[in-house]
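Take a look at this one chain, the form predicted on its own, written out in structure tokens.
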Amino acid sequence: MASHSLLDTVKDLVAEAVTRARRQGLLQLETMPEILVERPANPGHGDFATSLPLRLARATRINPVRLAESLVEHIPESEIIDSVVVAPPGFINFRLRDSWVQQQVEVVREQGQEYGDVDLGGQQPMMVEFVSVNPTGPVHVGHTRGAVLGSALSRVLGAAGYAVTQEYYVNDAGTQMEAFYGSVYARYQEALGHQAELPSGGYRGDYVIDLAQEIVDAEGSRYLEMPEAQALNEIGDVAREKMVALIREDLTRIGVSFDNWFSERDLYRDGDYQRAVDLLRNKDYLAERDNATWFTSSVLGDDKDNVVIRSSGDPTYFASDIAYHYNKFIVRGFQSVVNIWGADHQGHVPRMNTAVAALGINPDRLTILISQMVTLKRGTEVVRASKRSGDFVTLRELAEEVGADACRYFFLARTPSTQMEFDLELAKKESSENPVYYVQYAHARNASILNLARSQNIDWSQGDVTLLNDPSELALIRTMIRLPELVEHMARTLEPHHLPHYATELATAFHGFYENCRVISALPEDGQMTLARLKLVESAQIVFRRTLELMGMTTPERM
């Protein structure tokens, strides 16, 4: 597991140059500036660059190009860096030594499927809570985006050294659940030939009729023979468990699973709700007015106070959320928590942060990501609804049409804060137009080369990587070695949407290598080159597999 990234190594070189320049009086700076190093958009400019001279020009009153030249003179020698060049109007560009780049093929082979792991989290306990749809219906396309985001983010954080718990919060208390239970009970009665009306705000999708029929098939008419309140309670328990099982099964179709399925009802049964309310009351954050109990969040900077206990005595959803976060941070001791919510919860973010602060928890320990809306398209036509589910397209329908890998790639490829269009036709194309096909085809091509070598009993373990001098070979290795720093960056920023773009760049680099460099040659004089290139192909396969694994995608060996 890498503990010091290549990016950090370059930063350290720049920091040492600044320290030396200050010591010699060339830089009049009281404190060490923040050193930012990035990869240039144009690879021709080098592997890394810093704009530090431009940022220091005003404070030092030194021309940025002259300042850059001065710093370059003080950058220590490094076995990693080949050249350090000043570029107008004040950049310092770094190029890696080809000999060091070549040796990274051996590093990748040695680390195997742990390549890309970084020691950032120190096994700090971290929760990622996502999807958390009320168990009143199937998971639909909008929820699927958050499901893929949470699943991939959890994988990235695990690779970055965090002890990640993936949790689904089952909202199984409150008025929506009561409306769902009433809907199932009404359809149950209808299935047995009785007249019944759906409750106000009831659920009308055909899936409710199917669910009621399942209960009839399993239990017969016994719920008609008991008082309505008891029937509602018992049939509700059955319906809830069946719906949670359906949600779990559907999510498994796209490779999404959870360590915990946490029931909202447990917050009340186990006393966390009451303890959270008592804690807020003891801190004078609760007030009684208008026959209700209010959380006085305005004193903590929120724009208004919020009701936590209605005049009926029933807690609000907000009260449950407060209790749930009390459980996450105080009862179970998670150091940091990430919630992934749908776009309809955007307005809930400030008051949740305020509530966490009121509980005595640093709000910085909670991050809430909002997953924006998804529009499904088939070519130019917008796909709006599904008969089976009522007024939305389900995860199951989408997965059956385009497959789990396409679901994961396309939902992950856009930052969650932007609305997205999902093109069903593109997702099914078997051509390079479809990035899923393009990436997986590169992996399959990679696998076929290694399988051919094995079928010919070629042992490439003694291959000499110093022979890998072709520009396309070096370009492929340079792309491969970006994975660890990418994992660290994604873990710090909670932005796994960089993964699909990296996978596409890796595929492009591999296709370029394949087109320009014959790997297995029958000519005796090419024997050593064959062994070296097979080592490169093997290491590329490791990085491909790791990247696809982090995205939760499969690694086909044939296409």
The other form holds:
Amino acid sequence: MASHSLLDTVKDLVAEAVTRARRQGLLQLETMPEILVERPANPGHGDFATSLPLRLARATRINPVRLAESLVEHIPESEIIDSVVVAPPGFINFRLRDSWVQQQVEVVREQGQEYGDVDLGGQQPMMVEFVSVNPTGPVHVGHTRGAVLGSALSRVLGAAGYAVTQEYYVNDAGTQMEAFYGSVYARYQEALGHQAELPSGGYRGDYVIDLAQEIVDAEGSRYLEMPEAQALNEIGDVAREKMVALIREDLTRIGVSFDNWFSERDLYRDGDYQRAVDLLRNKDYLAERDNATWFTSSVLGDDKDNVVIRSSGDPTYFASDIAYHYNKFIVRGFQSVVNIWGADHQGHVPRMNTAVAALGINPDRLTILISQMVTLKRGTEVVRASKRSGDFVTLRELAEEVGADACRYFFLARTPSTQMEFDLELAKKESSENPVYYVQYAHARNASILNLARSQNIDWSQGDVTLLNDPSELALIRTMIRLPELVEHMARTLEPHHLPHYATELATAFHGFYENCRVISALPEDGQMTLARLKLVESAQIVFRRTLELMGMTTPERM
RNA sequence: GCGCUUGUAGCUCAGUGGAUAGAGCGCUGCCCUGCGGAGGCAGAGGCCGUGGGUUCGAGUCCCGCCAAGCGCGCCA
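Moving on from the form predicted on its own, kindly provide the form predicted together with the RNA as a structure.
Zooming out: every chain and molecule, the one shown earlier first.
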């Protein structure tokens, strides 16, 4: 596990040069400047670059190119850096030493499936709470996006050294659930030939009919033989458990699983709700108005106050959420928490932040990511997804139609903050039109080379990586060794959507290598080259697997 | 009306304040005496919504405008 990234190493070189230059009086600076090192877009500019001379030009009143030149003279020798050159108007470009690049093949092989791990989190406890769809219906396409995001983000954070808990918050209390129970009960009565009406605000989807029929099949008419209140209660318990089980099963189809399913009802049972409300009351953040209890979030900068206890005496969803975050931070002691919410909850973000602050928790410890709406398309035709009318496209249907891998790839490749179009036609095409298969094909090609070598009993463990001098070989290794810094970047920014793009670049680099370099050669004079290249292929496979695994995708050896 | 998010190639989308704005699909044309052609190479295609500002430097930051999505309940 790397605690000091390659990027950090280059930064250190620059910092050392600045320190030396200051000591010699070449740089008149009050404080040490922030050292920024980037990967240039143009490979002709090397592997790393810094624009520090341009940034310092004004403060030091030195021409940036001259400044760059004198800094370069003070950059220490390094085993990893081959050349350091000044480029106008004032960049310093670094190129990695080929011998060092080649050696990374051995490093990847040694680290195996841990390659890419970085120690950013120090194993501090972190929670990612996502999906958390009300158990009143199946997971649909929009939720699936959040599911994929949360799942991949959790994997990335795990690789970055955080002790991640993936959690699903089950909203199993409140008025929506009552409406659901009433809907199931009504459908249950209908299934047994009785007239019944859905409650107002009830759930009209066919799945409620199916659910009711299942209950009839399993338990007959027993719920008709008890008072309605009791029937609602008991049939509600059964329906809720069935729904949660269904949601869990559907999510498993796309490789999304949770460490914990947290029940809203437990907040009340275990007293967290009462403790959170008491805490707010003691801090004077609660006010009685119009027979209801309000959280005075406006004094903390929110645009309005919010009801936490209705005039009926029932707590609102917001009250539960406050108690839930009390539980996350104070009861369970998570250092940081990420919530992934759908776009329809964005209005809830400011008051959640103020509520957390009111509980005495630094609001920086809570990050709420919003995943925007998904429009489903079939070619050019828009598929309308609407939960109310009951004709939404579910996760199950989506996974069955396009497959779990394509599902994950396409949702993951977009930044969550943009509304996206999901083209079922494109996601389904099993051809080069589909980037999912482009990446998996590269992995399968890779695997088939190794399988062929094994079938010929070739032992490449003594391969000499210094033979890997073809530009396409070095380019492949250079792409491979970006994984650790990518993991670090994604963990810092909570942006796993870079992963599919990196996977595509890795595949491109591999295909390029494959076209240019014959790996297994029958010619005796190519023997050493074969061994070296097999080592490269093996290490590339490690990086492919790690990348696909972080995305939650499968790594097929045959397609 | 107010708030949040978004506007980049024909389409779907990337793009850490840096150097010549990228990928996939679609379009044109090439490439297999051998490990998987679901591949590779080359080309065409862009006032980065628009007008200002900050900066040595803006697709990126700030402000206005235009357009789209979502939200603005004692629902969740």
